[in-house]
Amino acid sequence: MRVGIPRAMLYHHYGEYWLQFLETVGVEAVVSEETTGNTITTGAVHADNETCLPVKVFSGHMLWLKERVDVVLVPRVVSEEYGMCACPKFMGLPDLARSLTPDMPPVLAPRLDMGDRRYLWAREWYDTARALGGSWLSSVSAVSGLLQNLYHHHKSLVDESYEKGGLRVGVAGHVYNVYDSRVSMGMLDRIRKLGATPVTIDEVQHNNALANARTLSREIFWGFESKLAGSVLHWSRTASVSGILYVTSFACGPGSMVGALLEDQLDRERSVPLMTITLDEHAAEAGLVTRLEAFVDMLKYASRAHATPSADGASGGA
């Protein structure tokens, strides 16, 4: 049996764990190809027109998988962290995938709910493994492997040290937008080419991010956005970046709220400059390049103007 996994949305978070799960169960996993322009176009045609860009990309990947696999694995991610919940799109993603076209292959949707400390949802993964034809032994070991991976997901240590002097730009955005080079149009490489070092939120220690997020007057309850906002606050408060690029996609619900919140918060703290880039399927490279160039130029200018009179080489800030 061939089990498909779309290379979109939360694949970029948990993909390796899912692949390991399927491998332990003993079925062949097919991950869809890297995103191309064609993927986005087919996705945008078939998905609902008001969904966000990642969902359209996801739909494109689903349609690519449709002819090639027997069953598709789209876990229903309900929360990424204890006390948090995921975006509604993640919760409804399997149902969305099922109603994409009438002839979709069966969609397996085990629940992934880290907020449920009793781990009752692990049973759904076990049932999934058995339905895929795993023996009870391999199923149990697959599920326990998955649980261990998820438990240690945020525990790994991240090197936060950085050398002073260079121009560092914090890129805050959803992993599935920033790391998909077609969706973000190679944003990270472009920033490197402009002579700045991009820093993503993966390079912030999870605990630091969450501790910063908790200082907000109302806690953000979306797990991923909490990390995102916390990372931005961490960068700005430790002055470890000269400017922050906030990357979001059009019609992204949590992104719109958190973006507005961060703009206001950084403004109140008189912190580093923040630029918001909104991606959608019509985004063109030229527009992105111009804005990136202008932003990096401004940061360079600000750091020069900042450094010359005082001559003590303080870290960049506006």
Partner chain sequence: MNITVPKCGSTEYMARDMCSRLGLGFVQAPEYSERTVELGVTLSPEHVCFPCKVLIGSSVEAIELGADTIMMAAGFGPCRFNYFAEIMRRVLEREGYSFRIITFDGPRDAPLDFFRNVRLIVPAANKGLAGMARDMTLSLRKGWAFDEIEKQAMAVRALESEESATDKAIAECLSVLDAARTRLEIDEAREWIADRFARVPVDLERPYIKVGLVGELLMSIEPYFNFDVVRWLARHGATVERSLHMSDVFTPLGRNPVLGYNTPEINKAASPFLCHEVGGHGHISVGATVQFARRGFDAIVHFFPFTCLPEVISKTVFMRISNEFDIPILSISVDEQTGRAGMQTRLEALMDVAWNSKMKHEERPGSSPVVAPRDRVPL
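Now the other one: the form predicted on its own, given that the block above is the form predicted in complex with the partner chain.
Chain only, nothing else included.
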């Protein structure tokens, strides 16, 4: 039995846990290849035009897996945080996967709902393990391991002891956008080549991010966006970065709403500079490079101006 997992969207959050689950059950896991231009083009052709870029990338990975696996695992993520919900696209992802082509392999869609503290949804993962041919013991072990991994997902301590000095740029975006080098067009490496250090939201303590997100004038009900917004405010209020890049996708509803909230909040707090970068399948590398160069150059200039004493200050000290 070959079980496919698309290397897209929530794979970048929970992929290692899903792979461990399948390994414990005793089936072969097949992860789609890294995103390419063809992946995006194929996905954009088959997906609905109104969907965001991550969904189109996901569709491309699903089509890559179509002829290579017996079934595909696409969990239905309802919530990753108590009291919050996931973006609707995560909840409908299995249905979208099934509708891509008539000859799509069966899609297994056990729920993942961390908002349910009774973990009633774990039964669906047990049933999935059994459907894949797992024994009672291996199925129970696989579900137990998954629950432990998910419980500790936000509990691990993150090192926020940033070194002083140097230019640091906060990159606030979903990990499936930021860490997919084809989707982000190598954004993190480009920032490093410009002489700055990129800092991502997974380097911020989860509790710190949520605490800052609660200070916004509007409550954010989406778990991923709440962590993202809170991380931006944490960077700003602790002065741990010189500037922030807010990375979102074209046609992302939650992303556009959170972006507007952050722009307003940082403007009122007279905080660090923030620039929004919107990704879609038509984005060109030249445009991204130009904007990154201009942004980093501005931060470098501001840093030098802040470090250089004024003429009046110099003469007064004499």
